[in-house]
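As structure tokens, one chain now follows by itself in the form predicted on its own.
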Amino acid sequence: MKTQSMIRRQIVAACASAVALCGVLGVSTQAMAQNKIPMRISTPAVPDDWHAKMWTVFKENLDKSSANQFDVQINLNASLFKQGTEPAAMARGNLELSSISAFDIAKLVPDFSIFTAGYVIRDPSHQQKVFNGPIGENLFKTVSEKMDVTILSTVYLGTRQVNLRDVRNVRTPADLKGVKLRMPGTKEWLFLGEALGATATPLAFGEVYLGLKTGTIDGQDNPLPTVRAAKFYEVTKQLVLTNHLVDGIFIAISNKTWNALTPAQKQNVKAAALAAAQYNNENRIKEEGQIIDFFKKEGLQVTTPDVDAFQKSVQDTYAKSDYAKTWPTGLLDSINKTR
């Protein structure tokens, strides 16, 4: 029969079991978090915004395709990095991934150049026949020479058009003469703004609301998905429907952290970022098509210009630039003849 000082030994001692059990569970808990690889991802998109969305997709992809093995975190909002410093993060190894522009690449990679210019690409289909043949498979190697970032797909961010504060009768290009047309801060961006025949005015995307409230810029461009999605639509009265581009983004990670994953976790996350990107392509695609709409109820005039008079004047300022000297010999004819 036990006595009750070999009762308490065997229950201190069961107390003492747990508690190294507890630790040895603690411990291996906390070596598991420490061995997930880590997945910061910058983006300046708002939360409402398809290529914001797209990243949870690429997150619960992951996620299951390689269980316990990434720390995917995602920061909206620019609220990591502001945009456009996004590549030189990755580069140094500072930030894993992010959606960076053809105008960010076009600063180390002059022949990506020809995506910045209006009227080059034909529509979303277009674009992705394009990136995903052999003209994108060339400039992708490119692209990871010189910025030491891997490309991984191409999102349709959508087709740009004029979004002003005041309605305007813009019919051509010298109709936007002296408009104060907000485009972001890169010389590429400055250019295209002025070869639509607008006054381009360098603003961050977080700060463009405030500036069509009080009469900073006269108007900005984007796709009609962000018009919406970054309520541009309160403090704007028209649409000019130019659609002098064709837009998109591209999935980029490191180089540091590509290289340093295995084959399998590179095809998971190559799976992944494909997948985000067909969620964003088919929603965006699809909120074009209704969208026009909705602007219309929340009281925007929505107007066609002359689309051909644009697309003219455009091509000739770029065909005249020192940006058509740098495409390399034939790359714009091999655009034009991707079917």
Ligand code: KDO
Given for the second form:
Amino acid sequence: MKTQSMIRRQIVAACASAVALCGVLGVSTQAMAQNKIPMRISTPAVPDDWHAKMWTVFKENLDKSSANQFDVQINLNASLFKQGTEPAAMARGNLELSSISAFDIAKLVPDFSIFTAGYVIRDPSHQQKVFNGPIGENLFKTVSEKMDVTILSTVYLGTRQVNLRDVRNVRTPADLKGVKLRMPGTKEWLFLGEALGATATPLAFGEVYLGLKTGTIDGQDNPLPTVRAAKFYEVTKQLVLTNHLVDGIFIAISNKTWNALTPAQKQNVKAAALAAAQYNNENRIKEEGQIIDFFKKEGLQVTTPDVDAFQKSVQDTYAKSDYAKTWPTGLLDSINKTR
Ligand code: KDO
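Starting from the form predicted on its own shown above, please give the structure in the form predicted together with the named molecule.
Following is the full complex, with the preceding chain placed first.
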């Protein structure tokens, strides 16, 4: 009977012979990779977060369905492109894939700003129904025309909560007055922070930990699995469960790459993106259901404000804003009626 180490040695030898054979035939391993269609992925996600791990699911799925056709390269921590610059990089053809936010999309497709408003999407299942139904189908067509990217699947990023450096009695938006609440650096994000009653302060995701540690910001908002994965709980003392945004990101591919694929390749890439989203969504929803105890054990105070007061104030602020003027007539109603 062969021992495990013998088998391992034989596998290594077989691999070495394959590489040597390529050398004889004048085919370098680099050239082999070059023949594959590059699939560069860029995301600000930290390795421990589900929407980072989902890219490994994407890669494994695609490698299995389309052996040797794609060279999937996963770049986390915004190491390839800065947060928010991915859509432009994809449109230029410098990047194949990313997960883009409603806030990224709203910059070029104003209708989409409806999904940057707090308290519009009710829960993860509502989110999937809205984006997998006629509303999503129509909007994604406009996204493709205006942004030159194709959306492949909808990823539940989680429900955003307020996370503070120091403990504070927060019942209503008025209690966040003067709080320097970090938001990603675009006007759509800053508007959400202001709608919550805080002083919205722009900062890239990768700088939030240090900002909280040194006190250049008083707080930040993110879904709880991200608060854990990015270790923000180490430098904050309170979670305020505002539930203000059921947040989504969208796996998108550059149209330059998408349009060059065969129908079979398109099907496999789409299936891989759906599998990645499903992996993220299931794990994130499960984690959100269990995570509060973790923060309590870490010594954080977890408080529930007057969510109705937050909801009313945020919804009124958006209704009166210029954003609401760009929302197609009836869209909010159709979203609300989606069950
Ligand atoms: C953030 O910067 O707070 C945010 O949650 C915004 C999201 O759109 C997304 O970019 C996310 O960061 C990153 O993927 C890191 O988790």
